[in-house]
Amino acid sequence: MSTNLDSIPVFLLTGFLGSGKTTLLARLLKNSAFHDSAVLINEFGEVGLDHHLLGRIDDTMVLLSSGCLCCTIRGELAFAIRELYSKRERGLIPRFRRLIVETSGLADPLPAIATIAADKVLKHHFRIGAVIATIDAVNGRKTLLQQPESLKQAAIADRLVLTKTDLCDQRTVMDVIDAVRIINPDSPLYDACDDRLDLADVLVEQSTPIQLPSGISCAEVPPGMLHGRSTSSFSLLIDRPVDWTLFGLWLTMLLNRHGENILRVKGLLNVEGTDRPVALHGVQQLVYPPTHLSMWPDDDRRSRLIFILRGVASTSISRSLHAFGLLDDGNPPGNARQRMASGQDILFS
């Protein structure tokens, strides 16, 4: 994944079928604040853009009156983005500054993220800006309980947008929010029906710094989620500075063994030898390049980690961190070889 600030941020707009992502996209496209955007969607007709069209560039691209460039995805995502970038560089289309990709309602967003991170061409010109997920307030809780795709979309999102709150009572809304917060406790959540909603707050790059409760906490989704495979959010604080090499080995082993079930890992690390915090963000086996931030968000210098787990016990995470000597438990950690062997035994058990 490119860390070049001159690269173009890509915003993935995801959400289950009927959750309102297309309606949200239409609002974004009408907003002049996003006139320098390009959009990739499955079909123009789903968005209802007819009265916003300015002109057709070719059989896949139209220019909207707001200045946005709207394109249909034909074939693979990587090919569509490469074609879009090529036309931008040749001056055939406006030089858009951001790209919005609307995924299918049944899609797992991870392949799209991985495509941008791994493609030899794309990773030099694009970076992931944020994953934005829409949640239907009317059917959202039921959908989260019954549809694995919906749960994953909510779990990895950097921004959550609750839709259709005007169609249900406050108790229903709160039940959905409670369910979402178990799955994703720290990402900002917005109400699409709130007149005060500023879309500019939604379409901004993800910010990794997180606020966590003190100590270790774990919240589990009700039994039956994902066909009996429990999903939980797990957060913790690390009091002393982290050995970056040892932490990297631990994270590599964790994702090698449990990557598909680590839906999300996000954190802010106090690394030995530097006064600047290191931001960490990963989705399943894919970990974005660590970022050195300019300053801490507050006076608390402890490392902060949050996990969204599926079928993985939070105790395995904390025990392996203890075994690696990364988390204090009051006992001497032993030498590095002993720590790695003990930690590997726990992770692979």
Contents of the next structure:
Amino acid sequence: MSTNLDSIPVFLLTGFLGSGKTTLLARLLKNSAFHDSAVLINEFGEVGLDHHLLGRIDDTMVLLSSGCLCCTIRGELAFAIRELYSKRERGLIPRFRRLIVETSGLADPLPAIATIAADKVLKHHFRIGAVIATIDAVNGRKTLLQQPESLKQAAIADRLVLTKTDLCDQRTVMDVIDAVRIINPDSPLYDACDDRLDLADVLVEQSTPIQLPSGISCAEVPPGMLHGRSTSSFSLLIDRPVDWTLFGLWLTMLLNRHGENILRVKGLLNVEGTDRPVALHGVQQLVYPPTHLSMWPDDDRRSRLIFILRGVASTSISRSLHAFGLLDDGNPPGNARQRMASGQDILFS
Amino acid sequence: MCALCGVLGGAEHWTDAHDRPGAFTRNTGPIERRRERARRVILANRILRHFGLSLGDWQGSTFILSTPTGKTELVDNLAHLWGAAERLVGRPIDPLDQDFLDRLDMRLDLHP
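Please could you give me the other form, the form predicted in complex with its partner chain, since above is the form predicted alone?
Every component of the complex follows; first up is the chain already shown.
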């Protein structure tokens, strides 16, 4: 996501309570390929337990147990990471090459991302590698419906790991996958119980090109998920090269007013004046420095944008892009409006 | 460092990303940077005039946002522009607002 290649990638491991974060972390740490990882664990509660479950306690493991990462201890997070880095540079601990932060199950991952991306010291030494979310196959669908924290964790994840698939039938697993795909249509999804799972695929930095269905599209809506305040994913293609200056004005304007409800924006843009694609990633008001990729993933040179929205209609986004001159006449707002009329935008309450 | 407040550097905004390997930015040199700022001012003004506001560049280092009556705010980058604009006009500036988009449609003049 970020582009300071000399810095240390931070992988944020998130997921709702009991979704298998610590189990996944334990598997990662047992893998010799990840032995050079520092770990920071945040637990909600006064007595931390997760670090005991990992079977490894050393100086590269830090426990933050004084509250939930997103609401009370952002300063402590920055301090803990600075301390780790300081010890690393002084040779007091091994020179870890990545940092894994396991958040509490109740945490909104965004403040941790913002802390790492914006802290005056951390931003020069660390970069966000990827957000990895675990989703419990047994309870995942219900949790996504009832717990807004879970929904947001899944929505902004760069990698999704489905856990406990061995404890339920295939139908339940498919239902969870369907529910997850509505709010996060393109991030790679892995089955933690699949013997073929290569953990190196999970703990890898975000660089996957965005794959979109053709045309302006909205996710399908499973029956029974039509409620008032909705979370939905929305993708679109832009035929002509994007005016970067104008796009910057539009997106900053949108995020200023609606950032709380733009859970995620991802884009692979054909920017006017450059032959190579520009990758854009944003989480609510926070947009990472855009990345200039070396080549297009395929012959399609159209810009691709994905929005994960909460209570914002996709038609209003495409209408606005059109009015700003960023969507051409080949993608009139009426197309999106017509699709909206079929109710494809309203997903979760 | 800011000479007035002593703050080291400023927060990097994605539209003004530092020029470094792998990053996409128009901030690649003095001429490119000034050209991008000039174009940003032109395009921003075509949006801001719908709210009675105007934007100007001050020595390539900051922007000056003004009302017709002379109220002004200094803004460093686009992260601060729209919040400052809302404070000056005293109402939301919403790119999804239908009335605003209708006016923008009628002018069809965002592209110079």
